[in-house]
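Just one chain is shown here, as structure tokens, and it is the form predicted alone.
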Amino acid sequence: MSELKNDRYLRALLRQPVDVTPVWMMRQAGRYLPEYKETRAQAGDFISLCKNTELACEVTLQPLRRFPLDAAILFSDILTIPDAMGLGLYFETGEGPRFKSPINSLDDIKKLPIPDPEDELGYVMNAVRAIRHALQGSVPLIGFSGSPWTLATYMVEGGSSKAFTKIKKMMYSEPQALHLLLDKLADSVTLYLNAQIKAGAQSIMIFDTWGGVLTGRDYQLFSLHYMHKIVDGLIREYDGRKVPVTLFTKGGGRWLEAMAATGCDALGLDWTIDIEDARRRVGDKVALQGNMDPSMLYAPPARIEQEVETILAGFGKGNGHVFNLGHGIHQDVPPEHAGAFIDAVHRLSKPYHQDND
């Protein structure tokens, strides 16, 4: 088993004692950092950056050089799997991701291959191996994927969407077609995440960005069911250590109990949920990650500290809290505000863990 110098993130996910509350940020390697912008310019575009092992490793490490974060997260994109299935991912300036060949019919779905993670997605595994090597056991590495429902929304809509009319039309008029697509995606994601674990990812996160646009019943059928299938198929212990799994549904606060029942180790919370309420509902089953509003990082550092204290007090004493934002950090946040946030979490959380010393 490889030794970790700082394993408090993994310990918190497994609800074990820690000295201070661990913290990392979704999108911590990204556009709010000037050094990231330079590296991206060097790569030429976003996809080239993801596919270049050396540069993907470099941007993963950039935030760790600046801040005492408790985890690194693989630099990649949630849409790597649809791209590997042949949909032709590209990015339109100011428009976000687009696919050259979106899914239009049951025939399209039947033709989709299940990508081999070490072949079509080998560049992701190369990045995981390179990052894990470069970290030298300083902090754990988080691997991730989009959820089947979230991936399907992009594949059927052809890109980002506000109303989700195409995917919902398929869901209500051709549910069997959508279930076939989600099933293929669940199989692909399971293979992909297990390959990340074998390549060196020490924790796994599933991002269900668009689960919150569904009704409660449809969420269970079309999103949670497939995440549960993935959780059941994941390698949960590797290299002599447990591999914790975190599920994050943006807008999923209504369904925390059902999410916790999948057998995952932790739930990511967005900022619309009160963490005290979340802990009361599921606290003895899973760890909780979250959940400051990312926009709070625009505030002066004193206000950020106040918010950190409020969230820490909301979770209260005991184990099982990973501090994070409720979604990704915004690209125009001053890096020093992110620094003040991370410092505040470590400093202000000490009293909540005194019994663990």
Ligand code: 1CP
The other form holds:
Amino acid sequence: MSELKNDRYLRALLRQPVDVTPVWMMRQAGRYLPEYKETRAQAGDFISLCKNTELACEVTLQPLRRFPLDAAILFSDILTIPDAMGLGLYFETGEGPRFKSPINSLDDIKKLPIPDPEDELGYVMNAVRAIRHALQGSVPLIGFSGSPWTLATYMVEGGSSKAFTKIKKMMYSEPQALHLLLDKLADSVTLYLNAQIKAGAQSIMIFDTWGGVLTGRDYQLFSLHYMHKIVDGLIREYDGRKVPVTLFTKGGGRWLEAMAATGCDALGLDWTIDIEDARRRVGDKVALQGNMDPSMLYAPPARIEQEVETILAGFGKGNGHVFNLGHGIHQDVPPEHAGAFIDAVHRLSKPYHQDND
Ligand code: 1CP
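Show the same protein again, this time as the form predicted in complex with the ligand rather than the form predicted alone.
Now the complete complex, all chains and molecules, led by this one.
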């Protein structure tokens, strides 16, 4: 087993005692950091940055040089899988991700290959290996993927969407076509995440950014069912350590019990749910990650600290809390505010773990 100097993030996910509450930020490497913008310019564009092992490693480490974060997250994107399936990912300036060949029919779905993670996605595994090496056991590395439903929304809509009309039309009029797509994606994601674990990822997070746009029944059938299938297929112990799995459905507060029943180790919470309620509902089954509103980072540091205290008190004493934002950090947040947030979590959480000393 490789040694870790700081393993409080992994311990908290497994609901083991820690000295202070661990913290990291969704999208912690990104445009709010001037050094990120510089490295991205050097790479040329975002996709080239993801495919350049050395630069992907560099931007992963940038937030860790600034802040005492308790975990690193692989610098990549959830859309690597659809790209590897041949859809042709590109970014239109100011418009977000787009695909050259979106999915239009059952025939398109039948033709989709399941990508080999060490071949078409080999650049991601190279980044994982390089980052693990560069971290030198300082903090754990998080690997990730999008959920099948969330990936399918981009593949069928052809990019970002607000109303999800194309995929919902498919869901309601050709459900068997969508199920075939989700099944292929679940297989692809399982292979991809297991390859990340073998390459060195010490924890896994599945981002279901768009599960919350579904009805409760459709969430079960079209999103959770496939995440459950992935959880069942993941390597759960590697190199002598448990590899914790976190599920995050944005807008998923209604379904925490069902999510916890998949056998995952932790649930990511967005800011619309009260962490105290979440703990009462599922805290005996899973750890909880979250859940400050990312927009709170626009407020002055004193207000940020007050919010950190409120969330710490909401969770209360005991094990099983990883502090995070309820979604990704916004690109125009002052980096000093992120620093104040991280310091506040470590400083103010001490009393909540005192019985562990
Ligand atoms: O530099 C740039 O302009 C590109 C912006 C960017 C970045 C920094 C994109 C494009 N992706 C990323 C990196 C990224 N994406 C990470 C890196 C690791 C870190 O956290 O530091 C991660 C984990 C993701 C995951 C991701 N990509 C999600 C799931 C999480 C979430 O935020 O909900 C989603 C939905 C995407 C799609 C995507 N990629 C990029 C953008 C702008 C988007 C969102 C588009 C949309 O709103 O639909």
